[in-house]
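We begin with a single chain expressed as structure tokens, specifically the form predicted on its own.
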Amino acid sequence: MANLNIKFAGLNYKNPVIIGAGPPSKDAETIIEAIKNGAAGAVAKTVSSQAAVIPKPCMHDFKGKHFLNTELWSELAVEHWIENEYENCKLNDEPLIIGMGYVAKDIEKLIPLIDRFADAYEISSHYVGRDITPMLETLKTAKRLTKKPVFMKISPGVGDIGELGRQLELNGADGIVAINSVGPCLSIDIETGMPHMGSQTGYGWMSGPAIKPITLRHVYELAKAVNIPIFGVGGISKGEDVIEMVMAGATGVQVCTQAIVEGPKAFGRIVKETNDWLDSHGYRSLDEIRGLAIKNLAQRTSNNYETIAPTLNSNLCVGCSICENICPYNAIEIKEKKAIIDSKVCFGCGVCTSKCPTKALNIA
């Protein structure tokens, strides 16, 4: 079995996918539930300086492949948290980093109330745009406060990722989670012609798989550009996502919509499916791959515009026609119950490679 402990900005985990905030993390129970199932620890749901209303309704998920939310922060105001939920949301004094947000006037009013109760706290900026300004300045106020670890939680929307990770960690960030869920986005039930959300406008935000990409490159270009840790969050949905994190620079991930869609045993589910992923690739931890595809990259010296057909495994190959159906060059076509590739045709575009479920075509 590899070693999956982590640690992060002086946090010590048993594994590397934790609970982010959200509803999975909403109250102690919930906590507890997670961590039973195998989560390493929590970020408590997002607190701010009044309770959130919440449009509903609020979470629509879209077969699995992306999902739509009107969640804000809390429900739950900080006092109910205080009095009710902080205190017991640790099983074996797993870490608990407390999200707050959004702008200084709230960390001023909510740290000196929750800070007994916190081991990091994570801010989040929500959707600041392109303007960094209030999050720096939320920043430099909970560093004045609070002597515990402080994380950034960013949006997608800001130009220079690397940038705005090198003027966080400037300004005492001890690390980044990255990102927030992608939008304002739009889906409407055709059946009744009105949005899925129940917000005013109709809009929610969108999570689950389909941002992952979003997330990868967000992880990636804060790793190349930051010594501090980084929480990769947005579309991990099992192991393979968490090594792909990992290769991407991430420290550790946290998981919410998965968990939302799932329950709290997806959590073990993807701890197991990250080791097992490790195991059969004869890795002993996740250092031996962390920023991999950063190292990787970094000695390309081809633009790879030269055009490469994909070689063929024909023991693999069991002639189901998908890439010749598929291939948009007509490069492709099965005989005798194989593939048969033109490389004079083929442009090299790689489609039919993604597309085999044998995985019997590959491009070096």
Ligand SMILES: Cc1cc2nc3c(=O)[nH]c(=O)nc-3n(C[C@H](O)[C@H](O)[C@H](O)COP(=O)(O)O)c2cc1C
Second form
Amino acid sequence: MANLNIKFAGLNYKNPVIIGAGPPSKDAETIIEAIKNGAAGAVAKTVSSQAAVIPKPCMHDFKGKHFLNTELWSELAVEHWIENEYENCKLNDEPLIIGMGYVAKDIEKLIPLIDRFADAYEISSHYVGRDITPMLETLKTAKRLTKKPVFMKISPGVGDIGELGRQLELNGADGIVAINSVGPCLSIDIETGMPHMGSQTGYGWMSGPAIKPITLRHVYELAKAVNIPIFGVGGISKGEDVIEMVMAGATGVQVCTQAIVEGPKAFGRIVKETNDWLDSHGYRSLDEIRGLAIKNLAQRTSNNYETIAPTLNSNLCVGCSICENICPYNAIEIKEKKAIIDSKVCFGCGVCTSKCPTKALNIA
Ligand SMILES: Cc1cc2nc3c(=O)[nH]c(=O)nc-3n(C[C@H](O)[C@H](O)[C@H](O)COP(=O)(O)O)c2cc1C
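One more: the block was the form predicted on its own; return the form predicted together with the named molecule.
The next block holds the full complex; its first chain is the one shown before.
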């Protein structure tokens, strides 16, 4: 059993997987359910000075590949959270991060009301545009009003991610959460010719597995630029995704969409898969792999223009023809139920290795 503990800006978590702001943290009951199912802590859904009025329908799942939503922030007033929810969000001593937004005026109202419940804050910048000035204003206001750690949650679409990270660190952020959902995006129900989302524009925001590469790039750029810890959030649906985020430099991760489509048991499953991967690869803790991709990429000296044909482990090859069918260069043929690679024709693109169901094909 690997050591899954993490420390994030002074907060101790028994594992790296916590509940991201959204429906799985919409009230105390759902938070407790997720914690019972293995989540190590929570970000309570973002509150603002006004309760959100949410256009409906506000969620649509696209076969587990991606997901659209128009949920804005909590439809519950902060007064409701204070009276009914915040103090019931802990099963044991799991850290409670309170999600809040958006501009300095909101923060001035919110922090004095909720400071006693928060172990830390996560400030969303989702609806303030991608300009850094209002983000820094909000951050500075929060830092002035509380002694609790303040984490800034960034949305994709900023130009220089590393510079944004440096500015946030310089202005007192205790951690960064990357990323919020991607968009705005559009999807259309072709039976009605109308968007799936009930927003006036029909637009929604994308989350789920499709956005993971965007998240990874943000986490990686931030981790290279800052010394404060990073929560990776966006597209995490399995233990291997947690490993990937940590290799990109994340300290911990948050999960939202997977817990919507699968329910709260997603948390325990992802934690177990993370541990199993570490065990099966001989690692004793997440510290041993944190930032591994940053270290490895720093050593890359060329652009890899060389063509390297995949090698075949014929013991693993089952002759399924997937590689033969997908090869855009007709470099693979199945003969006697085994793949034969013509290295003179092979372009070294690697797509066959990504599709091989038995991992028989590999590029060294
Ligand atoms: C239905 C829904 C509601 C969300 N509500 C919030 C929110 O209130 N505050 C916030 O910062 N992020 C919110 N998010 C964004 C998630 O916290 C997360 O950043 C994003 O969905 C990417 O992670 P995922 O792929 O694990 O869902 C919401 C996402 C979804 C799908």
